[in-house]
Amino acid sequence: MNKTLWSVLVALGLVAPFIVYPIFLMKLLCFALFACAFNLLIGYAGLLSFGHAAFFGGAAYVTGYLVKYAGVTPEVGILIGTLFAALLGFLFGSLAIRRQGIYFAMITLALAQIIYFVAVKSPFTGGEDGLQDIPRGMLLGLIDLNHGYSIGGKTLELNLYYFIFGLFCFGFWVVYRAIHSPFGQVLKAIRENEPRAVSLGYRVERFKLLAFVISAALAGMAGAAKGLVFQLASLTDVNWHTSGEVVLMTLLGGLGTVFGPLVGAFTVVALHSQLSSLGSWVMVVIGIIFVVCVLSFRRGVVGELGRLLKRSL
């Protein structure tokens, strides 16, 4: 990826903005990070996780507790909410990599469901009807992320949209640095063909557990941005239909390529913006979608257009 490809970007991330609507966009950003976080895990070390709602929603409740109730700064709450998410990562993880295959997703799916159970029945998360008016606070105690600014007869809550906008360029860069270091290059050997890494020397466990946090960390990072851009931590967040979709949208974006996350977040994001008023009939309809995509694009959309421009994307 050259310069000029990435500041292009960035531009356009700076102008979307005043274009389209901020809270979609910054709703998009947060399963956008999330989708590359899990994309991490499956993409590159061929790990199949049916938990990873677990870290987006664990982190979503710890942020929203604690800039809630303990008055911590938006940046400190986000910062533990991560944290927590990389601890419970590392806790799965040295639990789940011990199995491979359809055994270490149900042991993934299993552990979410005990954090499922927690954000029901205990009485700080507020039961079924989660953490609610959670308050934007003071950015560094010195901006107002609930400031909006009028602007063509609109009101764009610019300084909200572009802390997440950092938030999401910062944890794609390491997604991205992950995948181009030399440990990047082992999780993939490692998918490729993990007998051969292990009588290379390489302690597997070890790498795998390390995407595994990592991995586990973003997610959490996406998870409390987007508690605080809704001001809410509901049970969605940390149920398994959540994480059934982060697998959708890797999956048809492209798996194991660095842009089909964000495509596979967009269109599935967009989709439910667009369909709501259909209802529960919205399923229905991304589902068709995702099976016409997987039958046309076996990679993926990015997947199949890398194949047809020769290169990596």
Given for the second form:
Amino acid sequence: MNKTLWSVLVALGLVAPFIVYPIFLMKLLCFALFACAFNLLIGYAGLLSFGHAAFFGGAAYVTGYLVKYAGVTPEVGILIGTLFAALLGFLFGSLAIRRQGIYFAMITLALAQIIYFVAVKSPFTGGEDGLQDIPRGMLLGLIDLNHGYSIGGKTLELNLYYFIFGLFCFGFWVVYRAIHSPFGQVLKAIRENEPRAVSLGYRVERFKLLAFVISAALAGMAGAAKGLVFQLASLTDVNWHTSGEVVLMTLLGGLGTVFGPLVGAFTVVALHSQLSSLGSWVMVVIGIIFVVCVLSFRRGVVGELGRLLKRSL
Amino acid sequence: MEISFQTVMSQLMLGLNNGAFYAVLSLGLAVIFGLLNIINFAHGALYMLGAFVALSGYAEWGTLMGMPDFHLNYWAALVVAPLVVGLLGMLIEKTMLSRLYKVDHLYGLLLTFGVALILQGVFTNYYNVAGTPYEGKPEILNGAVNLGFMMFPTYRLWSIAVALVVCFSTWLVIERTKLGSWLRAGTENPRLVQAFGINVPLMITLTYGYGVAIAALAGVVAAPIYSVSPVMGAEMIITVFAVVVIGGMGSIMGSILTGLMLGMVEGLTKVIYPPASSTVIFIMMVVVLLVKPSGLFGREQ
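The structure above corresponds to the form predicted on its own; please provide the structure of the form predicted in complex with its partner chain.
Now the complete complex, all chains and molecules, led by this one.
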């Protein structure tokens, strides 16, 4: 991928909050990062996890709790949230990779359900209400993330936006590096033909587990960031519908493409904000998109585009 | 804490009742998985649909058809709901699932997930998520039966009986009849079975229809016990997935026994440590995975 394209994309990210409502952009960045993390697992290692909401929502709760009640700074909160998700990913991953394919999906789903029940029952998660009014705090104790700049008659929370944008860039870079490294090549080899990868002497289990942990950690980072942006960690974040939604984002954008998850996340987040007045018809629309995607364009938007341009995107 | 024999037995019986539903649903999943190699994520939604056919049939169909006195009574619902849902299932299989057999089986799971969202979303729009009670419970199933150690609601006893009959007759057909042997052969080698003059695609469609029809039947039976709500299937299906992982899906009998057993384990947990009762099955799953990754009744891959 050439340098100009990257510069254009980064520049776009930097000026975007002056054009589009920043909260929408931040939501988009959080879900895009979540989808990228998820794509690392399904698109490159061929592992369909149906329990990624556990990492996303679990980290949102941990970070939210620490920032709100332990008074830690946001970056420390996010760091601990991410570590928590990585640890959880290690536990879930070690159990789930014992089985393959459909079983793997069901196991991750059922394990995630444990986290959901913990969130419902524990005294520190706020039960049905979730953790509300999570303070955004002072980044490094210096920069007020709540501060809004009044530009053109609108208040733009630029500090928070650039912080979230930075997190996203970091996460995206990690995924990009992982994919374009020997590690990523091994993952692809495992996806294409696992017995062959074994016979080549790769310790397949370890590679899968590592991919799972990285993916979980980044999903956690996305969830923690989302918790700060919306100042809320709720049951929705850990619900299996969220796990399903990230599958949809990735599938819609294109499994195993670098930019697919971004396109997918954008489409789904935009759909949600456009259709929010329709109540639970949103669920029906999402369901229909799922069905159409699976039946008629399994490569996703970016995947089909790549096929037309005859290059991998 | 004092735990009386009465409490334990009553929770065990209630657990057995829940377990009976787990057994029917995981049996349906196992039958579909056996022949289509697809995990039917829509199973819970179709179970919910069965309950709604009973509910709306009893309360609304008469008014809709301009015959306010008409009620689809419970006994009729036991037949109508599986038929309606079974036909819908066959339509889904014919138009959508059949196009996915050539690709990765995970797409089947994703497709049925989409179908589940559509069904759940549609019903959430018309009915409250909180749930509606079903009024059509037949007179004859009211009251309670004296089991010697406790009084147990007749209806719950009836629902356990229905589940057991459905489970064991399905097992009998699949394991002990000619039809069953075709089914089993069809899962091993569809082309060979086709060469014997058996219409395998039709057999697959009918199997899917049967699997979801018994889910709908379970839905009708569940309607008078649990309140009927659009999310009843979504809550149930995840637990049933865990049951399937624990059982191993290798055998029909495995899914029946695991379902019944886990219902009772859940009931017992309600006595010993109530907050854990909704997670105990998932914790069991973790333990079983650690000891025997292929499940209790599963075969090693």
